[in-house]
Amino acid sequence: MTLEHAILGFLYYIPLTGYDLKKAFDASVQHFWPADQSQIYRTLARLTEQGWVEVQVVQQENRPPRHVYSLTQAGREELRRWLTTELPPEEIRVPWLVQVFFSGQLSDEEILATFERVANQLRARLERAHRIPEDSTAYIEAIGSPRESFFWMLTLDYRIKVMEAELAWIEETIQRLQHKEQPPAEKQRS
């Protein structure tokens, strides 16, 4: 997925400012596609250049003008094209697993600390993910489409199940390390 297409998707529903887009990301898709404010603004500029988005400058009293972005017909067509396109298989990169791969050099305490850190990060992400339905209520109500809401929640359900499975594996591994379970190669050398 690209940030461009995520932005087109949000603008399909309603015109938004860059600031409002960031809030929409944080309240809905950040569990699988986070974006920072500067990425959003750079991408909006590219989308405007491509003719997929247009911007309206709205003057405000005693405040800087608001730049409100909306989807053009070409943007709608691009979003639809992308939604029906087969995507290449994703490459999975998990940096902390690279650490685990080479952790035979570390003490049990050091590697346990790595697993505990990752487990705590996952627990925090799961906690945030469980709050997403509540945080996205305003967007769901604004769109007013139970069908759209259903598909939004499917992505959340998927992400929660993946994180829960990952956390279960990490917790099981912590137990194995705490019980000094040795890898097969080490048992043979003992």
Contents of the next structure:
Number of protein chains: 2
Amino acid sequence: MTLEHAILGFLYYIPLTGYDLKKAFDASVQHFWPADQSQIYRTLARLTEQGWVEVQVVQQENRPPRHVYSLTQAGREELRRWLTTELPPEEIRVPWLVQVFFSGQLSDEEILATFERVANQLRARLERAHRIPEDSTAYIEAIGSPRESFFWMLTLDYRIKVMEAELAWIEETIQRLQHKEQPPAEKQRS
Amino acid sequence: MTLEHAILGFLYYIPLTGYDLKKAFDASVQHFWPADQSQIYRTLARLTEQGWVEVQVVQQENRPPRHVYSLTQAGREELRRWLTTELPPEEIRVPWLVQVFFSGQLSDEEILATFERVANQLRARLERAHRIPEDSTAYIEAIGSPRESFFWMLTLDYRIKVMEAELAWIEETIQRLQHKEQPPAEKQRS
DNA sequence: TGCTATTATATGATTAGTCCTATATAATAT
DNA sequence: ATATTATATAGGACTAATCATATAATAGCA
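Can you give me the structure for the form predicted together with the DNA, which would complement the form predicted alone we have just seen?
Now the complete complex, all chains and molecules, led by this one.
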């Protein structure tokens, strides 16, 4: 399970609470592995049962107590094992391609609108990706070494390059559709 | 829900059974929207309750009876509505990027092995994608018009182009790592 | 002769994840 | 003065999907 190991990954740097972990996810891996707050807490409970992490409860004045989780030796070994393991084939699910697949029954204008919507969503996502370094540089430097920062930045570079390729294809396809490369509808159903 | 609407999409062409639908999914949209057999049957039951499809049970000699589903008028309208609707932002989950993100603690050789594994999975997937047209041309032509085939082929073209971009980035990154662009590990933990 | 694949539908159990809500205090913003 | 945000944990309900299994006849293969 990826969330389990992502949590182990963060705890390898430094002990953290569920609350800290949620912020760490949002500031760094959210764009390719978002994590729900309640699921982080439930997963921490499971990791504790499994003996991969251990808790220390720290009381605070006028604040809820912090449950600080840290890696055990077994947790460090499990993390290492997972990091060097071949993962099951990636699951690809692209709902807008389902729209495209069945869009032959729509008018050319409606189909173009679909592609424009997808292009706009992608542009917004790309912009957000470009702003990630500014937003989390401090965070990254506080926790990671230069070597670790390098790989953090690699993941962002990958996502940006792939999204640029996606957007390029979509923009090219919009051109093709505007030049009416698609066969016309034959007869009306519905 | 995407599976619901993908089923409506197939039934728009022609009435089908759950068994037929499973084959249709596997031959066409599986590479961006795989569908589990049991989930198809459960979804058909739900679609019937909702009044978007209706069943006709056809008895056979020495075979289980076929439950043939066809679109109702409400189903046709729902499909059209969904095809022209903006979808919620796509969910991106890339487990191997989580490996890369936390791989600073591994040796350079181990990291290269990670990228090689991902590259090989992608190459296999690309090969399979290239074989899709041969495998399902007959299928596509039997059901769809030239206009519909055009959009079927568009979805495949998209996935191939994106996978090629992914593979290009990964191969480039392997080069960078072989030239030791990554900062070295500072001190050993664990 | 026995094994597997094909046709056809369906249920049970489980998993990974989302969304909503509860609780409680302090600080900040409008 | 009031509302929102930040800090901090956690449970309930639900959803989409997977995996395994059951049933039952026929056809093809080794």
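We call the rigid core whatever largest set of C-alpha positions still superposes within 1.5 Å between the two forms. Residue numbers count along the first chain shown, from 1. Keep in mind that this is a model prediction, so the values were computed, not measured.
Student: Given a superposition on the rigid core, I'd like a yes or no on whether residue 17 shifts its C-alpha by 2 Å or more between the two forms.
Tutor: The answer is no; the displacement is under 2 Å.
Student: Mind pulling the C-alpha shift for residue 173 between the two forms, with the rigid core superposed, in Å?
Tutor: Residue 173 is displaced by 2.4 Å at its C-alpha.
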